[in-house]
Amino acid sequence: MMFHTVNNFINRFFGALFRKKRHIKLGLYGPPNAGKTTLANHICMDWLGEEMGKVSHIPHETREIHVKEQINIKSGGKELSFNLVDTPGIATKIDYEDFVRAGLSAKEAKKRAKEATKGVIDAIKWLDDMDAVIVVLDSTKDPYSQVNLTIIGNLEARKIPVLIVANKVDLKRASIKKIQAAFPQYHLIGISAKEGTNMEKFYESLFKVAK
């Protein structure tokens, strides 16, 4: 008998610490030149004072899967931990010529749309090891693509909590209305990664879907 009280005990003690677990796995995901890796940028250099990868105007400059471990924030009065995970832009189409005219040879433009292509495949089977994801959208540009759509429609299959960044706000043509008309089901916020436009809003956002 007092063997179970003391297995019970020890049973609920353990299933409370783990459920009070704030270290989760936070994907950024998003279509191309959308400005993922310039927010993840912001954020490392913001908690850790170190950037996470490289930024080109060239579209699939990140083709591989990035991760920066342990982070840690606070807002609020709160913390949170996770690990950065920044994936490859996600297309439904990759033209190696659409890297040509952005000025690359044709073998270098190639080699690119191939690694391009493994990086989306990449980054749809890593969905499954998320926690939350940040779904990062130029609000400069219209919504309603198949890239979004297929995007958004992967998370809701998974249940995975998603927070929605409308990113660019800093330009004229922005509409984050259109992104919230687009998504309303989803918490939304408008940053600038690029100029660190409304960033802590951004942060006591991430509270909210790493629940």
The other form holds:
Amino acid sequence: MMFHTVNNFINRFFGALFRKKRHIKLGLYGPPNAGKTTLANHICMDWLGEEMGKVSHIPHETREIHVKEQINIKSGGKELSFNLVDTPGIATKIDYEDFVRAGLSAKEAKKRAKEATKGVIDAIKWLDDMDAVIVVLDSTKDPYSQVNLTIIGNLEARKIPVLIVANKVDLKRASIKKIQAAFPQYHLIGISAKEGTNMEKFYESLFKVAK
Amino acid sequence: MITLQFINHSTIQHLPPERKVRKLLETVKEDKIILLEGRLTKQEEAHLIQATMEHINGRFRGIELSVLSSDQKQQGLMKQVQHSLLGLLTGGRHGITIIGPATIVKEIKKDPDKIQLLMVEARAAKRKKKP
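Please could you give me the other form, the form predicted together with the partner chain, since above is the form predicted alone?
Let's see the whole complex now, leading with the same chain.
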């Protein structure tokens, strides 16, 4: 009951926001390797016919803020227009040795680590500019990580509407229930951005909140 | 040898966010694990992450951070009211925050009612401290 009341509130809040502003900034936030850029690429391929950024199994592939302007989503006579902002993954530690273990040379790893630290700082700075945020979480990982709690807590403190995406549901260890249990007050959608699973429902939820 | 440093809430309570974060980071960079009474605000946590990123170098690889506190959002209305009152009375002193250097603390697992600190193997930690 309480969950539905909160959900309705979020839906109304999202809706009011989309109606009021023409070019809203829709941010993609989350920890590294949760699939933010994979989701951004899926959205851009579906509606613009081009990808947004490079993806990699090595964490911190996205180290700069990327913005795709004027994405128009149309369905059932309705239309949504937004600027999509893909942000670097937020982390509390960056160890260049992890990149070396992933196959980079020491020089490349140190460069990547330096750029990644700047990316985290920029991602947090950009929080203030967002009108709404999709928090992308890896559904095979522990949802109670402090990074997740800090991101969502900061969005809440700034009164920025949030949609949580539980990504990688195609994997065996995925658990949407765990994420729902960790963040019961938020609207949540389980998808696989890589496989395209549940993307229709993901777009529907964007439309629902934009009513 | 692992050093745990307990920081009383009253020690940092009145510091502005920047100084609070600086004090915590300075302690962590001395390879100490902080047990902080109470918790930082969400904005201070974000500021701590930003400041940590600015300090990362060959020797300092970042922090592990975790907060153990009852979550008012997962409770009933009466509990939420009680929680808010408790927060007002204790001045944000409830809960405990653990901050450790990533070269020593590998992972902090939260269950969410208990915290487990997984430490980096001593030899690996020593190697990582070399610039």
